[in-house]
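As structure tokens, one chain now follows by itself in the form predicted alone.
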Amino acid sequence: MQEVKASMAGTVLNVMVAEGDSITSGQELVMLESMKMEIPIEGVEEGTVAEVKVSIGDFVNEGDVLVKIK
């Protein structure tokens, strides 16, 4: 199972996937906001979303798991 992690600390602005969704490589999964910049977090391989670990408004630290892909 692949874990998609936050590349930096920030606040979750948007979650673009839900559990059970099929995703493609490079698809945006979560949008973070940090230092007034929007940072898209993308999947690196195809798969199915097994679990979404964050919600809009959550604060995450660098390395926190955002989405699990199977």
Given for the second form:
Amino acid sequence: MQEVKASMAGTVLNVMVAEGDSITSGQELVMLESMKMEIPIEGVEEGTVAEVKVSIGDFVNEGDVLVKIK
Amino acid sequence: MKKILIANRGEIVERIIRTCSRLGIETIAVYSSADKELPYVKHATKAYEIGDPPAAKSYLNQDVILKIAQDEKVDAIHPGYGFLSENASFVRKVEDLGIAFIGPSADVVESMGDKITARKTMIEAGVPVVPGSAEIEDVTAAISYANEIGYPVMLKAAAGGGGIGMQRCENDQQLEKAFASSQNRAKAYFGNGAMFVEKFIDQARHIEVQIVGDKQGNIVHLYERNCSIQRRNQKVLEETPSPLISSETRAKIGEAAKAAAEHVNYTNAGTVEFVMDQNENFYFLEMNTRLQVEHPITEETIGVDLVEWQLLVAEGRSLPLKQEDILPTGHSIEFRLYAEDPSTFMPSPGKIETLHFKDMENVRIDSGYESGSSVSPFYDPMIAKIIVKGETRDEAIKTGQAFFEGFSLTGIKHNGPLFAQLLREEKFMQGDYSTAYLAENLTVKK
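Okay, that was the form predicted alone. Show me the form predicted together with the partner chain next.
Once more the chain from above appears, this time first in line as the rest of the complex follows.
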């Protein structure tokens, strides 16, 4: 199980994957916005999305889990 | 006008309070729980906490803000920039309550807020616009249009702003890839997925013109600002007058901005933004229906207080100066001090340990923070604006150099070192730079 975490505190601007989607390594999963900057969050390995922990508009802190990949 | 509410945060609230205090006007400030320690909260006549840190729960919470405005029986609301400043439905609600909105009418805010409508309006006004499309339905139409005008193109969201919602595309493949993702993002972020395509202007400069109109129908322009030093399509440094443009072009762009404002019966302060190519051809980009972050450089060279003008106009009084009496002198540069890494431009929120601005002649500081304040991740990372002035551009640059050489801010990363270096770069000193300058030329050595 891979946990994809927020690299910095910010607001979830977009969620590009849903549970059950297969993803490739380096694919953009979530777009965060922090201090007027868009920060794409990518998966490291390929796999299947087990759980999406956030929705658009949520505020996340650095290190919060955004997506779980199996 | 006796009392106004300022629906914003940080330096711009301080800036507005300064003028109000001088004019004997009471100020009501609002703040989120993240901002309760910021200096502006203490400097307002009275301040109200309005909610949690995310903007949607505080600075964008129209009902709470309007309730305070009614309870306090304010005469007017100043929206500052960002947040609710260009939200037509908010403007309408303020007008309906019989409170003056310190800005243009809701109709003007609405028509300029949609970039596709704004382009159409400017074509009607006879103002040159960047060659571009109307609303594009789908990716096939976008590609066929891009081939017609030729790559590179900019794919833009009609509702975009603040540097978000635009992407440069070099070919069909890039445009195809960008279209769906940009449209989804525009829907998610702005609630409007309308897209259009514009020709990309190479080696362009961002030149904008300050305008102000009164309710008697008088409109003046207050000359141009060059805002081409940008990162991520967001401004970092602005100067006036713009280096390296002819006096003919300078007069022409001022008149074009005035024509644009006249066509929409503009009232209050606003800015017409243009993109200018290497041959000094200029094209309308968008109109900002509010006070700009960089308004101080215009104040410094023209010798006026734009917030005071905004208040006068909102009260129904006529503009204090005629076009022929607006005569800029000297040169002014604004540096936006950001909480960010000076080479990667990644934001750096956190607590400011020490922040001291040297007291120097010809340096104006518009700051929102002090030693001990925290820069939170919820809002724009701007800490302060440093505005320098000189009789000539060289003199203003020298003052800037002296300021940034000794400047220190500890606790978080900031882009002060970027300015120290930029002010010694030959091309910048010659005034020879486009919007690509920071991306192409400058990396701060660590």
